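One chain comes next, on its own, written as structure tokens: the form predicted alone.
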Amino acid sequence: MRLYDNAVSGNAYKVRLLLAMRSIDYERIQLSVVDRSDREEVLGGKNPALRIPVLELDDGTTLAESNAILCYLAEGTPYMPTDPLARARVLQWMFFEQYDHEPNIAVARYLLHYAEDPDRELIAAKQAGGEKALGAMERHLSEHDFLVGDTCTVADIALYGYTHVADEAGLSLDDYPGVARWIERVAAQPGHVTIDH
């Protein structure tokens, strides 16, 4: 296998967690967050929408969204539930991830860390949008230790990418315990692999 990626994008990161916490060998082609203009050229055949990461399989067929390359990856393993409720719930997560937690935490991370001029009343609005993610994942991992079930799923997996660096968009998890803890127990996951690794 072969994922384009990058070491910083949390999108990224998250395929690459669950390729090591499945011990999945791959090789890494690494794009820019920043300069995308080679991105037609390297993607242009691979993800029409041009964004990393892209999951190149054995057979040269490709998988873009990271959430949609998590699903993939998770099939027929404990990652992912059987149960068709607890699957919807881990997808519920999921869509809640890429439509309310990472619009806002991923873009006030990118703005305060790699934009040129950065929008400062944009951040400001993103940050708040993060704190609100932040809220709904505290009012149910305040009662849980994982988002669905008993066990680590790609719904954690999803929305780890971006929690556990929260405070590189400014964001501090001081309020919010049940997250924190949360955290720690994905980062205590057999295969666990950090963000730059």
Given for the second form:
2 protein chains.
Amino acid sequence: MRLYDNAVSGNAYKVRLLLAMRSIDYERIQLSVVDRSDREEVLGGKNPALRIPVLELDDGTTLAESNAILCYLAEGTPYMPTDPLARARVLQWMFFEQYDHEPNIAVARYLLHYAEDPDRELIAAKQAGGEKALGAMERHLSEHDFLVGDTCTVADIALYGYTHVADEAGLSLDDYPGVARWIERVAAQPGHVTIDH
Amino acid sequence: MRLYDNAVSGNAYKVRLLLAMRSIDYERIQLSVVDRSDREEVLGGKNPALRIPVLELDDGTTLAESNAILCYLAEGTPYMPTDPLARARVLQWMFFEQYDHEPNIAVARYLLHYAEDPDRELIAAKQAGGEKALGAMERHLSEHDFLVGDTCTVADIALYGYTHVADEAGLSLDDYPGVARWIERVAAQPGHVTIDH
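The structure above corresponds to the form predicted alone; please provide the structure of the form predicted in complex with a further copy of the same chain.
Full assembly next; the chain just shown is listed first.
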């Protein structure tokens, strides 16, 4: 398998994390998330949305969207439940991640660390949205060890991607003790690798 | 089943559309998308993100996120493929919808029709994002009848929700002939109902 990747993207990291947990070997092709001028050339035909990560299977088929890739790689493993309602609940958290969480926390982190002359008002708005998303996670994780059921699923891997670097978005987990304990729980999973791996 | 619903929300409409296509009876509880003051009271405990749609099953269990609800209702029907890669491709389009499509087209539509004194610069930015999302769909639909395989799946239902009201977001489908033909194809599916149904 080949992963169209970026070393600092939390979305790409999610995929690397599950590949590591599953001990799957793969090749990494690095793309910039700052200079996107080669996207059409490299990703055209591989992902209509021209974004990384993209997973290329051994037969050349490609699959895009980090959370869709996670679901594909998790099928038939303990990272994806078999019960229909539990599977839907995993997807519920993954759609929440791409709608309420990533567009706030990942964007605030990007603006703070990689953008030239970033819009301070926009950063503040993204941080406020990030706090709301962390609040939604805390409501669940203050009472549960994992997002769905009693074990680590791709819902946890998807949310871990940017939550564990929330400090780089200027957000503290001090007010979210359930989330902070869950971060340690996911980091302790067999095969876990760090984002700079 | 009971649907926490809103008559103008494309996200709620997606769920009503699949329920109609599957001839499933359900009760509708209407919530406002403008006055959200009762969200904690009505949806607290049902959806950590406090958003509609939420589906309540007969045993009281609740499921949130429109696309997760669609996947749950589609399982075991022709609207969800059985092949692992096709299933992942359905999810790819559904995550694209919530990340690139809905936050632009739905928000431009909301600002134009329901917001008091909307930010014109923001509307223009959301419309530009909407054009990009429609362009990604056109790249695929100019050569294919449906988003995944040869039949209508929940990927089509998810994208149809806001694409078919793109004109209300100030976007024309004239430049996207493949998308326009696909709209007619989805509207011709057995059991199809309109958004004001």
